[in-house]
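Next comes just one chain, in structure tokens: the form predicted on its own.
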Amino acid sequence: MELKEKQRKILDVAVELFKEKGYMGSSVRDLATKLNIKAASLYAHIRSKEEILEWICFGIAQEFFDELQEVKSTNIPPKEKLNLFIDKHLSVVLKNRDVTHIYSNEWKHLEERLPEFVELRKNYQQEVEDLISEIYKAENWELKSPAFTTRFILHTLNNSYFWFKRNIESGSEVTDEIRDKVLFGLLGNHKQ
């Protein structure tokens, strides 16, 4: 999805507003006020407030899918592939903290495209589950519940922005800490 310059500005301000007041607590009038324009002028650039939520949800979902496809296409040992997946997913989360927050908490307010978005989330979760199952099988690790393990990993990664201060200069510190906790917490005595 390619946004025009004005739409990008609207999106950036909307992200701040939705983070501050929540999607349901924000109005087009609030957005127009923050942009210092009349509410009616916004409709020259957007169809609705929901369209902005669509930009947010579908935009970051595409980033997650792009990174996942890159991981899946690599020809590296399974454990490294799991590390790479964690790194790639976290990099999207940490460079888009506010967008991730909105994506994780406000997607249920999509109306027109909600079924499409739910299907997209299910597809992503299934692709991650397939990747994790493949890795566990290749390493001969026991995986009792692939679906639960996948949901646990995704929930942990998607909500990691809560745990770390914004002033951390290097996202790699955050990524290393989470990777160790997720990976070695799951592998137990397999840590090498």
Second form
There are 2 protein chains.
Amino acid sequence: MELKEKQRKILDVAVELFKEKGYMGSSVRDLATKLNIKAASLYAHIRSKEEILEWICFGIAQEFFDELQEVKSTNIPPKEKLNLFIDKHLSVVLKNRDVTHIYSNEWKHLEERLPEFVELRKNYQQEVEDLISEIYKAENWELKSPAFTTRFILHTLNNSYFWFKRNIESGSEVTDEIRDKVLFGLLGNHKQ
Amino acid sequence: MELKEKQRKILDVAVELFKEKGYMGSSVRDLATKLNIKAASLYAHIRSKEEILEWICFGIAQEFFDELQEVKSTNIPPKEKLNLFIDKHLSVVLKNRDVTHIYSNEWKHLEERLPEFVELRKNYQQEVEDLISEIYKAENWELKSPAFTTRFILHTLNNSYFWFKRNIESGSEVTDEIRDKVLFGLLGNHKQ
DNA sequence: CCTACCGATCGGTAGG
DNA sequence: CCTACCGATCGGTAGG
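What's the form predicted together with the DNA like, now that we've got the form predicted on its own?
Next comes the full complex, and the chain you just saw is listed first.
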């Protein structure tokens, strides 16, 4: 998936548009207007509207995969591994807020490559679940429902940008606060 | 907002449809087909497609408000109040999964009553924030960012149905697991 | 509840 | 990159 310069520009503008109006609420005419061209001219650069959604969903999915491989191949104690995964995942999410939002909420409008996407995401969740299980096992923690816990972690991280207002500090302060909430919840800090 | 029997039926079928295809991805013809009538016949019961979305968004918003008032007017210790709020809110969410999903993700497609909805939700969040602040203060807990914490709680509760598979047990086991995660996070149980 | 129909807009193609 | 245009579908109305 190598994008040419113009395609990247289209992608960037589309991300903004899809975030604001949703994929189904955005027309190719809306997109073209934002790019100061006519709708028909878009088709010199894209096969279809859906292709842009594919760029978004599969692109960020790849980033999540790469980041996971890095974490898995690092040789550190299990508990630090959980921290590293959260930090790295959060970093990708916070650098790609709008893309992550579309990945999370608009994937169902993929058609041609929908089965492929669902399979990809299933594999990713399984790999994260393996990592989590491994960590819990090494730490001798009880893991009631690995799948449940995995979904909780991923969903919480993927939607963390939601808790901020418009003007967001991208600093590590934010990451710390989120990691704290995920790991220790509301009362964890106070040791109940 | 008193709905007639037929309107309730339309609402129920629309909730299913909007959940599956999204509001913008659902046509009034899709909806009519599911109801075994013609699209034009719908308009004997509804003013517009948007009105159905209004029923969904404002209806569940009202339930959230009612539940919050109940919690506020109950005379119990602060910590139990937090628990009660989580339980009650979760109970409304789990009884109205699809409606909550639409409320959370499709509200932006309201047009006529969009400003009213945004205002309503802002007020609700403020009231929850007041409750949280009061509880933290009474318990002498540190509350770094009340708004942040409030959004974390609401978002986590509103999306809790996400962590389950298709076949969901509606028992209190689920509620317990979620409250545990929200209050204590991943590691809270282990007291780190 | 239906048939018949409206103007507007949709994603996309042809041809330059 | 444009103009010109396509068939399909959109939300909705008229009139019964």
